[in-house]
Structures are given as C-alpha cells and as structure tokens.
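A lone chain, given as structure tokens: the form predicted on its own.
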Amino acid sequence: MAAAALCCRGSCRTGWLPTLQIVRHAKSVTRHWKAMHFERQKLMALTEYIAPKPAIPEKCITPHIKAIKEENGYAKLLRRQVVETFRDSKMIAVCQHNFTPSEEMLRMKYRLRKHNIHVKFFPNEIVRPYLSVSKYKNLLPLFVGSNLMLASPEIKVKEMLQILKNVPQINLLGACIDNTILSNQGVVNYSKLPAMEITQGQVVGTLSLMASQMCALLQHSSVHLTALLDQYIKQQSGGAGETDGKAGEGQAELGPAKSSAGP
C-alpha cells in the first residue's frame, strides 16, 4: 500500500490523470408543464380580481405637457426687426421680388438710400405671424411668395416709384402710407398729390374765405337796416324843408296884400 501510494503521489506529481472518473448524475427531471384544465381556467378567470376604477381618470389628473420649443435666435432678431420696420416707418411698400441682378438690386438699393428709403427682407414665416395680431392685418394678402419691403421714415412717394419704374422686375403690390394701407393705383394717386405746404396754404384760403363771407352774412341786416334809417331821415328832412319854405312863401304874399289893405 505504501509503494502504491507512493506511486500514486509520485506520478500525481508529474501530471498524470486517471483514466476513471466518478461523476454524480443529478435526478431526471420527471415534471413537463402541463396545460390547465379548462373548467379550471374558468373559474380562474371569473375570480380575477379586478381593481376598482378610479372616479377621476387618469389623464384628467395628470396635465398634458407639451414640449416647448425654443425660437431660433436668429428668427428672434428678424422679429425684431421687423416690429422696429414698422414702428418708425411711415412709409411701407411692398413689392413683388422676382429674379433680379445682383447689380442691378445693388444700385436700386443704392437710389433709394438717396431717399432714405431702405430695402427690407424678410421671410413670410416671420411677418404673418406679426401682422395678424397688428393693425396691419389688411396687408397679409400681399405677402405670398417672394416679397421685399420698402421702408422709409418719409413719404416720399414720387421718388420710389419713379426709381421702381427703372425696375420692372420690382412689382408694387401695395403700401401703407401714414398708417393707411393703400392699393397700388391708391399709391400713384397720393403721389399725384400736391406738396403739403400747397394744400395747408389752399386749407387756409378757404378757411378765411368762409369767414369772411360769414362775417358778411352776419352783418347784412344790420348795414341794410342802417341804410334804410339813413334814408328814412334823410327823407324826413327833406320834407321839413319844403314844408318851411311853402309856409314862408304863404307868409311873404300875405304881407303886401295887409300893407295896401292898411292905408
């Protein structure tokens, strides 16, 4: 036994495995799932519990919440912009954008600055939504499709058109002058109006015209009936005086006639 376990230990040492090993089989598995019975599954079924529903629904309780979404800023300056356009402009035109040469837009946009008349662009996306709340709502049919604006702190309306008629790719479509929204034949008539100085000085003439025939009327009455006192006494004097001198003539034919009587 010794030797053998010497042995043993000895080619243990060396690496050696034996060729028989024991291993414990674990138990077969004898239990398969099985299928309930149906009159089973019935009365599982029928008591089920089932929670009490609550008398507020859910989605009442909870608020919906709906995702904000931040505004660009870039779009949050062009808004700006634009509610600054027409809150200093007394002037606004707009204009159909078509295709049109650098050049030439750079020197349209260089004789309206002359004028002190600036070319705006702004996208539909950002003017609509202001100009639905604004008192210039009038002017949403316009802005479809490509538009430009035409702003200026002055009317001056004849040199815009005059410059936009070298232009025909620009295409006025409309304006809002001192803060009336006018067509585009509306704005070739107001341009075909006089300066202001002309019409206050015509507004004046017929003011004082008025007055003066007022006055007239006014004073009517009175210097006709001063004239027909005025004639009425120049009448009753006259007729004192040639009552005085038929009495005299009476009084000088009698005096002869007692002077011959006396003797």
The other form holds:
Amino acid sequence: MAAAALCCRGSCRTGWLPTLQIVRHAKSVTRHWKAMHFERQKLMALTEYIAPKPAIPEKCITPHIKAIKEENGYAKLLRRQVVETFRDSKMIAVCQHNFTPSEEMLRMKYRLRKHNIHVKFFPNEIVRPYLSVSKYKNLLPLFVGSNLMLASPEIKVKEMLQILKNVPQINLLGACIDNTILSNQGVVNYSKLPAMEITQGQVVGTLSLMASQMCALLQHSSVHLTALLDQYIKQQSGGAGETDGKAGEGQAELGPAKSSAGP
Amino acid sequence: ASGKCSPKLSKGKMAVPKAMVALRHVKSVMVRFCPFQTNVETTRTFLQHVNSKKARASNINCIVTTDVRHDGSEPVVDIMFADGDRLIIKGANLTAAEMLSAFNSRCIAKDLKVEEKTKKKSA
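Hand over the structure of the form predicted in complex with the partner chain; the form predicted on its own is what we had up.
Below is the whole assembly, all chains and molecules, this chain first.
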C-alpha cells in the first residue's frame, strides 16, 4: 500500500529520484547504472577487502631496478658517422656557424663539393665524447656552440680559404691537417707554403750548393794568390817595362803555383 | 642533405632566451676571440645572436667582423654605435645573457633619446 502510494507520487519515469526508489516494482537488472539499496551499500562498504600488509614494506627490501635506457638509434648512427669522418679525412676544418641564408649556404656547399670537401654538421654532445677519447683532444675547446665541419680526403687549403672568404658568416676557428692541429693563422700560413716538389727541390738545391761550393772554397786561397800575382806582374810590366827577366821569374813562379793549385 | 641536427638530441642549453637583438643604432661590431681557450663560449653565443636573421634584417648596413686569433688574448666585443659611442665588452667572465642585456639596455636608451629628439622637434 505504502509502496503503491509512493509509486503514484513519484512515478514520473523521466525524473526519478533514488530516494523514492521502489524496490518491489522496479527491475533489478537494468541497462543503466542503478544505485544499490542503502543497506546493501553499507554492507559492501563494511566488507571491503583489506589486503594484509607485510611487516617490512616491499619498497625497503626489493632493490629498485632501473630500466636500462637504450641509446637512441640516431645517436649511434651519428657517432658512427663522426668516427668515419675523422678516420677518412686528411683535412678537417672547424668553423663557427652563424646564420647563413640558405642560398648562400647552398652555393658554398656546391663550391666546396667541387673540390671534394664535405660539409658536415654534428651535435656537440656526440662529437665531444669521441674527441676526448681520440687523439684530437686539443680540438675539444672548439666544439662549443653551433659549428660545422669541413672534411676532405684531400688537402686543398687555398681553395677552401677562398670560398670561406666569400661567406662572412662562417668563421674558421681551427683545422686539423695531416694530423697537425692548426689555428686560423696557421691555416693561412699553410696555404702560402709552396708545393711539396718545390720545397724538396729547394732543399736539394741548398745541400748541393754546399757541395759545389766546397771545391771553390778549397781553391779560393790559391786562386786569390795567383790573381794577386797576375795583377802585380801587370803593374810591373805596365809601369816599368824594363825587367823582362823579372816578369819571366814571376811567370816561372806562377807556373808551379798553378800546378799546385790544380786538382 | 639538411644541415640541421635533430633537436631531440641537443639538450636545453637555454642560457639566452630568444633575445631580440636590434642593430639599428650600430655601425659596426668587431668580435675578437681565441677559440682554443675555454672562456670563449659566451662570446661565441653573443656573436651568434648578433649574426642572427632578425639582427641582420634590422640593419643591413651594420658590419660584423670576426677576428679569430691564437694568442691567448681575452675575448672582446667592440661595438661602434652610429652616434659615435663605443661599447667594449670583455666576455671572459660574463654570460651571454649579461652581454646581450647590457647591449640591449644601451640600444633602448638610444631609442629613447631619439624619440625625445623627434618629440622636441615636432613640438
């Protein structure tokens, strides 16, 4: 009866309230979420499962296993490229890379590529660890900020410097040419050096000069003496013109002197 | 073949936020440093900011020269302003942010001066 009364009052299906929920007539299994009876709710709350806690919490006992962070594949690739670059190139120049418009950059790369010079960009975090281990330790202070590397298996310094002159935004910091680390000035001096053949010729010439001068040095004193005597004779014959005998004696003296000076 | 490195690898070296370097009042900038020294990083960062796209666009006539030496001298930035002032920043013990802020403050002061002058002329 009471249930029926309740039903009449609040039975508008659109706006039902849970407080006026009718237990007997409403369906128990519904498609929408239906609140449990209050007593049932209380019972459920009371009988909730409380897990037993161990005496020592697990956090204190088990060691915290840190997941091994696998290295980024891209980083590995870049490192491999760095190693290859340093191994295969005889000339490596490090430049500061300020902003360059892309056209100029492209032009510069094109010109350098004609001389077989490759422009490489590597992040500092990859290059620095490699450098600190390898023999290029002294190049470490250069790799700070944004840089670019010019690597080439041949050594063409003059052309490189000329091309870099046309691009004012790229400043040469240092270079490693033929396992020698050079500064900016050093590179300029290197470019002014003559070719290898010319220097070798110069060295050979200097050495042979010494050898060729040796003969002249040995003969020098006696040749000087003969010249002086010649002069004296000429003076005597030219000045007085009387003593042909003396001139003859002088010539006779000259004769043995010349023979002794001979080889 | 792009020349840009992956941004994920480069960790945040946010020493200097995107500072607007305006070279409007600058006639020439001369930066001198020895790259094999260890205290050169900030000067190089400053140079990069001065050479940035926006800075270049703000004044095309400004001459930026870089002097790379190897004599162990201190890193120095020498800025000649259009009205004859000269600012010499010795960057051995400064951060790039400090250098840029010093430079920017002077630029702003000059801006104000120019504005005052124009106001006086108009008034």
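Numbering follows the first chain given and starts at 1. Because the structure is predicted, anything quoted here is derived from the model rather than measured. Between two forms, the rigid core is the largest collection of C-alphas that superpose within 1.5 Å.
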Legend entry - Is_shifted A195 between these two forms (CA, 2 Å cut-off, rigid core): no
